[in-house]
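One chain is shown next in structure tokens, namely the form predicted alone.
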Amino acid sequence: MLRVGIPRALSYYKYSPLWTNFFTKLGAEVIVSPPTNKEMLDLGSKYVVDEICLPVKVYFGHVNYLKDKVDYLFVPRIVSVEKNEYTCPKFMGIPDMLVNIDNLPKLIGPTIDLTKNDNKLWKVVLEVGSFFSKSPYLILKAWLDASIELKRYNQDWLNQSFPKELMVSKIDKKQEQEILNIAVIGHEYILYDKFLSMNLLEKLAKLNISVFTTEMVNQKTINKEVSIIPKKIFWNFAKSALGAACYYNKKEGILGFINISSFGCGPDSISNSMTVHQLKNAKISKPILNLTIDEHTGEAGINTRIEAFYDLLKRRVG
């Protein structure tokens, strides 16, 4: 049985239940590697120069970890998954700066982009299908369940809950009187790391604050909200945390903002000021605490600013 190893970092969070269930009904062994720790970090960070984002640094750290256990690494080039949008530049640029890491096993790299024709993935499918089955209709059957298999978690946050591949805490309902609705702004591969995002909603959960995503507000929602907006937004990301925060304004339950974000990232630098700028400007102003971490970022100073800001929202509410 082949072994294709998927790393649990960036678009993992947001694409796990399609790529490992593509994978096994394909009849290959799905091998993720474990949550992030120190030790992937380090050994990231020897591999990429300083100024690359925290969140890349332990990709490189996912990949090393996974490279003499599998017979492939499943790294895909994501260029774009919306007409006429992108991601992140590192997104695209990842098979190409693996080269730096020895003795990597047989690469999956295909190219997702689908800014121009939707029927290109199509292709995408059957070049990586093809290295475990030469049957197209196998292949296709296997990516059409397991698209199911994303919807469902996609449908959970949708359904204001988090899916249980990501084992968040859930918040004590026998309280509910004392809950505290809050919005979090971050990107998946941040706010799910528990590593990256320092438990940050373990430690909401505790103080019995219910959270609110960007997964939670479907797409045509978002796009409704950064149509205000007089230039369009060609980075996919920043426009779902855009057009989030927007929404989550508006909503009378929503108290106030946590915005997470990695330091040295290029479309955030521009992002989380236009974000700050849509909600400051708004008829009703709620809180903000802004968030922005890199490996020296200190827990305790995270969490004196946590409480800080859930000491604020409860004299708000009185």
Contents of the next structure:
Amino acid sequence: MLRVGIPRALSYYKYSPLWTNFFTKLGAEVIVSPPTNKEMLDLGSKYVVDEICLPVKVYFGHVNYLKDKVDYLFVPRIVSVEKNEYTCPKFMGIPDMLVNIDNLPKLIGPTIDLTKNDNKLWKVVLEVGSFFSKSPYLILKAWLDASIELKRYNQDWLNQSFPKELMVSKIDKKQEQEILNIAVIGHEYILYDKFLSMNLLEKLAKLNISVFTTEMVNQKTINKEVSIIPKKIFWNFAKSALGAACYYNKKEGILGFINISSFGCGPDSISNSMTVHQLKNAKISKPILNLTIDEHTGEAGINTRIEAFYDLLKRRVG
Amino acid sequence: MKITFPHMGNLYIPVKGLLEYLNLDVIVPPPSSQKTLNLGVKYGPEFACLPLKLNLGNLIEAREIGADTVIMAGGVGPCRFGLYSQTEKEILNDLGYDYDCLVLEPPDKHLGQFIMRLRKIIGTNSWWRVIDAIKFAYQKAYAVDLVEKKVQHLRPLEKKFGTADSIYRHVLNTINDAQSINSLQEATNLGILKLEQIPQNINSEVIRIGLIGEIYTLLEPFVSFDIEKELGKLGVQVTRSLYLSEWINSHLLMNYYKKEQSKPFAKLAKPYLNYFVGGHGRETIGYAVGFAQEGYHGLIQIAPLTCMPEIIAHTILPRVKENYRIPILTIYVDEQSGKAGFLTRIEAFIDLIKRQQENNKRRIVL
Ligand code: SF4
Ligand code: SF4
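Same protein, the form predicted together with its partner chain this time rather than the form predicted alone?
Now the full complex is given, and it begins with the chain already shown.
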């Protein structure tokens, strides 16, 4: 059986059920790298320049982990998943940068660029599937079946909970203590990577804080929220982050925001500024805690800031 | 209506030429300075890339001297530049600087809107006049480049260092002041003539360096600590991957003017970088390969810290370095960069290249 490696980093968090199920259904054995740890980051960092953002370093760590355990590595170049919208320039350069790692297995690195023509995705699916099957029918069927899994995954979020795959602990609503609701804005691959986010979600759960994220807001609402901005936000994630922030700002019961970004993140530097502007100009404005992480961020410092923020919120509810 | 726009090196010369040709009132912001930077850092997003902060500073300074309308370029991604105008607009607004903002978005989607926006700027001028104005602006940019290339050539050769630069400054002013094609041509020819008369050291050996990287840091001497001049002092002849008129021609005029360059260097990025990554990332790699093939002695990449396309290029450059055995230095700049550290790094780099050249020569002699 052919083994396909999928790095547990970057877009994995958005598409994991789609990818794993697709390859499994085509008869491949899927090997996903384990959750990020310090060693993986250190090994990954060797292959990239120091100045690159933490999530990309981590991605390299995962690829490095997988490289001699699989026959193929699935490392797509995800340029765009929606018309006229982009991911991030770094996503666009990934396969070209990966070549820095020696002794790589064969790469399955299709380019996914839906900026112009939506139909091209099928071509990509067939291209990737052809590594495992000669039958376009079987490939497309595997894809459709996998898409259903993805839909379920996304629906979990839209039902205001976390997909089970992410293993995020929920707060126990039966407890007597009151629950504070806050919105947490940040890339999935930071927020749901316990190493990168320093267990942010667990920490909040322990404080009896219930978390609402970008993924829990549906696309229609997001598009509506950002429509007041005259300029198109051309980064997919930044658009959602901004739209979700505006939405949660208005939503009753949400007490404040935590923004988590990687140091050196290009899109976030802009979208955070735009978010601040929108929130400032809205009638209601809720407190924001900005967390910026890099490899030198100390967990103690983060804890103190979260606790201070928690106290602030508590005082506000009175 | 008093129109201003953000700086980027000599860009003010063609832009001012263009707007004045249309009889518009133009306020050029004071040249970018430490004060400009301080303003941008104070009011701009902490983690934004350096050009945004300086642009913001320029616009604040221009407002203080009476500008009320700003022209900015837009963009459709994937790099931050496309959202600069919106971000700057919001910040200026929050600060209470009310500006009329005219953002020139690429016309691929709303051609009608684009023309309407243009109309707002050009007022009663006829389209013919506008076309003439664009041509005039391009000629100015071209003249600037012509003179600048000459200066780049002369710096390491002149007997008394600084002569070319003082003529250069003067010629830039006369080009800037030129009101017609004729006076522009006169200014340029006179400038070139003066430069050609500079006493030169014969037989002096020069090091040839290709300067690659992000457009703003390549074109704005304030952020690069005048890198080209400093390299000139060290006996280096500099060629950039990007010149103002070439950029205007390929990005704004859809290559209306024929390219002189025979080899499209950007295409050489393959197989190192196979996809567009925003900004000038692909050009950086392509030119690195091109310069290496043409026998340049070394390459310096310069970019704002956290610049996404250049970080990608930086990650890929070691392979170009290996394949062509060409030394490469990457320098990032931000508001915390200091000139001293910067100079030490380029001096050490040039020393290394000089030593390498010596060794090579010895090997050939033996
Ligand atoms: S969006 Fe930000 S964190 Fe993600 S890859 Fe791009 S720069 Fe890095
Ligand atoms: S190319 Fe670099 S400096 Fe320019 S907008 Fe993009 S990230 Fe910023």
